[in-house]
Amino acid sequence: MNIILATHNRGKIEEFKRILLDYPVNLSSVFDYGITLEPEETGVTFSENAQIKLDYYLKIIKKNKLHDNSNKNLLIAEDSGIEIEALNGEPGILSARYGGEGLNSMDRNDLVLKNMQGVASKNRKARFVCCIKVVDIEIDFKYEFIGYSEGMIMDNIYGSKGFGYDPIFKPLGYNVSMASLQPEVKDKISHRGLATRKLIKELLDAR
C-alpha cells in the first residue's frame, strides 16, 4: 500500500513516519512529488480545513498521474491545532498563524504565555486536536479520524523535542511538557498519534 502525506510540515511527516514504521506501507509526502504550493485554509473547523487540503492535493495528484495505480494508494491530509479554554478556544484552527504573519513557533508560544499571564492553574486547561482525512485515490472513498490530547498550558517554555506548541503544553497525567517526552511516548498520547491509530485500526489492521 502507498500512502501519500498531503502536508509540507516536516514535523508532522516525521511523526507519521514513526507511527507507521511497523506497517507494510510505502510512505511519501507531497515533497517527493515536487508539489510546493499549498491551498488557502478557509474552513472554520479542523475538518473543513483538512478536507480543503485533501481535495487540493488529490486534484494535483490525479491530474499529473503521480500515483502508482498498480498498488492501493491512500492520500492523507490533516489539520490540527490547540484549543485553550481561557482564550475561548484560541488559537484553534489558526494555531499555525496565531499572532499574524512573521511569527515563528517560539514567538507564538511566547504570545500564548503572555495572553495567559495571571490565569490560575485550574483555568489553564487546553487540548490538542487532530483531524485526519483519508481518500482512496482509485475509488474516491473518504474517511475521517479525529484525536484529542487533553492537558494544560504551562507557565513557561520547557523541552527541546517536538514542535509547535509542545513546549508549553503539559499532557494530562504527566508533570513535564509534551516537548520533554521521548518521541515514542509522545506518539502514544498525542492527538496525531491517537487519530492515526484509529486510521490504522480501520484501514491497515483489517488487511
Second form
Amino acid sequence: MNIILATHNRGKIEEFKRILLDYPVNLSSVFDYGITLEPEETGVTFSENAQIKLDYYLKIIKKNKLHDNSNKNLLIAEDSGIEIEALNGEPGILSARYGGEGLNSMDRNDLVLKNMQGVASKNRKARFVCCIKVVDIEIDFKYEFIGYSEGMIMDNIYGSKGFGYDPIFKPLGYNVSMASLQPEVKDKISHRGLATRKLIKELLDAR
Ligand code: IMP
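Complement to the form predicted on its own: the form predicted together with inosinic acid:
In what comes next, the whole complex appears, and the chain from above leads the way.
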C-alpha cells in the first residue's frame, strides 16, 4: 500500500514516518512528487481545513496521474494545532499562523507565554488536536480520524525535540515538556500518534 502525505511540514512528515515504521506501507509526501503549492486554509474547523488540503492535492495527483496504479494508493491530509483554554481555544486552527506570518515557532511560543502571563497553573489547560482525512485515490472513499493530547501550558520553554508548540506543552501525566520526551514517547501519547493508529486499525480491519 502506498501512502502519500499531503503536507510540506517536515515535523509532521518525520512523525508519520516514525509512527508508520512497523506497518507495511510505502510512505511519501507531496514533496516527492515535486508539488510545492499549498492551498489556502479557509476552513473554520480542523476537519474543514484537512478536507481542503485533501481535495486540493487529490486534484493535482489525479490530474497529473502521479500515483502508481499497480498498488492501493491512499492520500492523507492532516490539520492540527493547539487549543488553550485560557486563550478561549486559541491559537486553534490558526496555530501555524498565530501572531502573524513573520513569526517562527519560538516567537509563537514566546507570544503564547506572554499572553498567558499571570495565569495560574490550574487554568493553564491545553490540548493538541489532530484531524486526519484519508482518501483512497482510485475509489474516492474518504475517512476521518481525530486524536487529542491533553496537557497544560508551562511557564517557559523547555526541551529541544519535536516542533511547534512542543517546548511549552506539558502532557498530562508527565513532568516535562513534549519537547523533552523521546520521540517514541511523544508518538505514543500525541494527537498525531493516536489519530494515525485509529487510521491503521481501520485499514487493517478493512482488509
Ligand atoms: P497546520 O499545518 O495548519 O496543520 O499547522 C499545524 C500547526 O500546529 C503547526 O505548525 C504547529 O505550530 C502546531 N502543531 C501541530 N501539531 C503539533 C505537534 O505535534 N507539536 C507541536 N506543535 C504542533
